[in-house]
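What follows is one chain in structure tokens, specifically the form predicted on its own.
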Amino acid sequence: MAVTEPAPVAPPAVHEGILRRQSLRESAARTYARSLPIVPVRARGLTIEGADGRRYLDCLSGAGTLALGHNHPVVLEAIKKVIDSGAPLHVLDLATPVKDAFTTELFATLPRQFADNARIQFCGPAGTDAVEAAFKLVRAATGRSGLLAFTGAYHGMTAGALAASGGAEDVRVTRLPFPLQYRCPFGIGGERGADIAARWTESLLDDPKGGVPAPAGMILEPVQGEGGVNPAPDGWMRRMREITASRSIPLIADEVQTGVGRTGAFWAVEHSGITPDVMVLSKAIGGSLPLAVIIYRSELDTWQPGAHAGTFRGNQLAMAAGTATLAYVRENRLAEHAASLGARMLARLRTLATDHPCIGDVRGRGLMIGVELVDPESAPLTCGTGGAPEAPSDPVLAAAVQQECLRRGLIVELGGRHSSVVRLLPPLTLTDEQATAVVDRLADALAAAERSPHRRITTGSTH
């Protein structure tokens, strides 16, 4: 189904002027602004309106932050209620009724076995701050300094989080194989590939000559997001829990992007039934506003007063918005909705792949979906499931598809090792009709990108 480009309804001068000033004033490190040259001025639900009058379906959702989409009424009402009450907005780590309500609602959503013996630490406002706090916590509790992380991981952009993501060198971080089902590093995939990845981990940890610094913890994503939407197999997750528990290594689950119903369960660890020692939470828990916490087993709570702090850890508006979001997702069973609607979207995208050989793989969980684009005309790589050949990634085509999507009023993100995975992170309030429109626009953009010569588009990194 062809979708025509939405026509601007206002002169582009304001729009172009803002973008020009941004390029002159802002850091060269800016990312989304490079591949998404829009100026949002209004938004509601799935839709963003730009300064040029064009409307877009937003399947980036603030990198997964907007569980309920833009400006959901329950979120706006919660924020307004705090403002109108005259309550202080900045309280450091003091107790407030707003904070108490948020903590109570958050604990009510957690796996019962975990919540009954947990503590919460409010961190700085970003997920990377919570990741750093988790590392500091387990190092203090265990007296060890090493960390176990996985290839393809993304945990943030501060020093420790970046090192755990493979973006910086740190001799204390040991990199382990993540069990990819597509492009399996062992050329096997499936349960056998996941089993080998787990055996590799066990062997390395138990080898006295393995060179692994004594680990204070293991951090993993139940679904790698920036790494290309790679769901961890449930059986492998259980193996990691067994491996860490038997060796007294705290297991840290990074649920910054997967949490609050995104994957079809309220928390992604629930798919495998494991109970981690630490959960890192941010993005959707703040209901669109900055908020980050870690929740952990009380036995790890060996910090002294003041051992970890942060000026902006008491954001009352974010806590109110977060409480409203958590309650709405829970009461309206949006995790279950994400599971069923996401399954239908995956099925349709896989059907689309039969007519487009440039789609190498379609994968995801719930409303966290990735479409990996490849160059089927290039020499294949022999690293697929069962040794079957796989075409190399095609980041140029992926960038072209992203731009064609934008022309059709659809915002998508790119991820994966070579930025060749088109990522969909729509709000959990997505309707069947909207889901159809998203897939239709993506299909039309893909066809257009295939018809035209691959354009050399420079888009910055995925963030």
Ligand code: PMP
Given for the second form:
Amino acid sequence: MAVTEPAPVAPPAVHEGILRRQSLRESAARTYARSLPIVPVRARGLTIEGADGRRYLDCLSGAGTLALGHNHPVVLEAIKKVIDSGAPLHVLDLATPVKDAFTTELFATLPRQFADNARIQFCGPAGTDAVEAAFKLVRAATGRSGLLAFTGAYHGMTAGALAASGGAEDVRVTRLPFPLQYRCPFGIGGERGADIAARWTESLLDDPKGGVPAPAGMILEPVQGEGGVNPAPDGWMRRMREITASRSIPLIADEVQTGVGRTGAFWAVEHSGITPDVMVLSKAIGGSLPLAVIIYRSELDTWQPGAHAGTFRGNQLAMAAGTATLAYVRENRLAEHAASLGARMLARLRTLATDHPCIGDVRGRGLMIGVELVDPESAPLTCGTGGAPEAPSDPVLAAAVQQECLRRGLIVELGGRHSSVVRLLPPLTLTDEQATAVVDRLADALAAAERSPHRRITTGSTH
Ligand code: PMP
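For the form predicted together with this ligand instead of the form predicted on its own, what are the coordinates?
Next comes the full complex, and the chain you just saw is listed first.
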């Protein structure tokens, strides 16, 4: 697809000045801004326009937030309607017609057997706050304090959520093996690898000397996002449901990233047909504005008033934008669209892998796609499914691919244990033509990055 560059909306000095001031004034902890030095000024659907006039296809989508892409008309209309009505924009956790409509729409999208007996808690506006709320809820309900979480998980950046994500020394979290297909820790992959991962969990929980603090809950992502786009096999999800149910351990499904059609079902738990005890939802439910909730089986509702509070739990614009988004995804069957278009994109990327030995793995579900880059010239480290060797991951190449993508007007994210997985999270409104343009640009970027001398400056790949 030819890219016609519109006229810059600001002279180059303005664009460069903004970037320079950002790097001088903002925190060393800033993230996306480091690898994506662009200054977005306008956006619509898949496209972002920078202050320099360049256009980008945005496959980061606000870290998976923009189910309908940027500034979708139904979202803008819903926001304008609230503003024009004179409704208060901020109301703590008070009841409003806007909130009532959001709750009704959200419950209508949930699996019936879950929604019929569920309660909702509006949380502070970030996913991590809802994760914290889920932990408090199950701790209060069970009287236990331990948590079960999985290798490679990501649940947020606040202390408790970070502990469950492997980033803090919280001894109450027991880390269990996630059933990776590629880089299976047992060197097997497939159903057998997932079976061993489940047995490990089962035997550890039943071992009186296993050192597992009595668990208040188990938290899992149906598809690990930040961990490198790792879909959990459906059979393994059902095993986790059985294992937790038979031991009265609440199962918490973190659908912050996988929800609202992203994986090809409205909620990713639907693939396996399990009913969790708690669902953690954020990102796309706010229709691009901040919103986070937990929904849970009503028997767990034993915590006290104020057990989880927060000032910003009543963002009316986010609720209105979220209602419009949920309804649009449901009415236009965008989950099905994500499933079929995602499958076609995966197939094309797998074809690409046959010509590029640096593609170690292509995986995903729906429009949550990952391409793991490896260094095929290094000695294989492990054997994967069927005994196939797996080369070490190549984060340097991945970073080069991300930059080559940006040069070609494509925004992609990196993820995975070593930031060696190129991630695609396009809006669910992606068309066939746009999907082709995305894969074409990625293929082109990959070829350019492979040709670049990046490997010669590598001091040794990590794995
Ligand atoms: N859970 C999952 C599965 C996530 O992907 C994220 C964010 N990437 C979070 C929780 C945390 O959400 P937030 O960044 O809004 O706190």
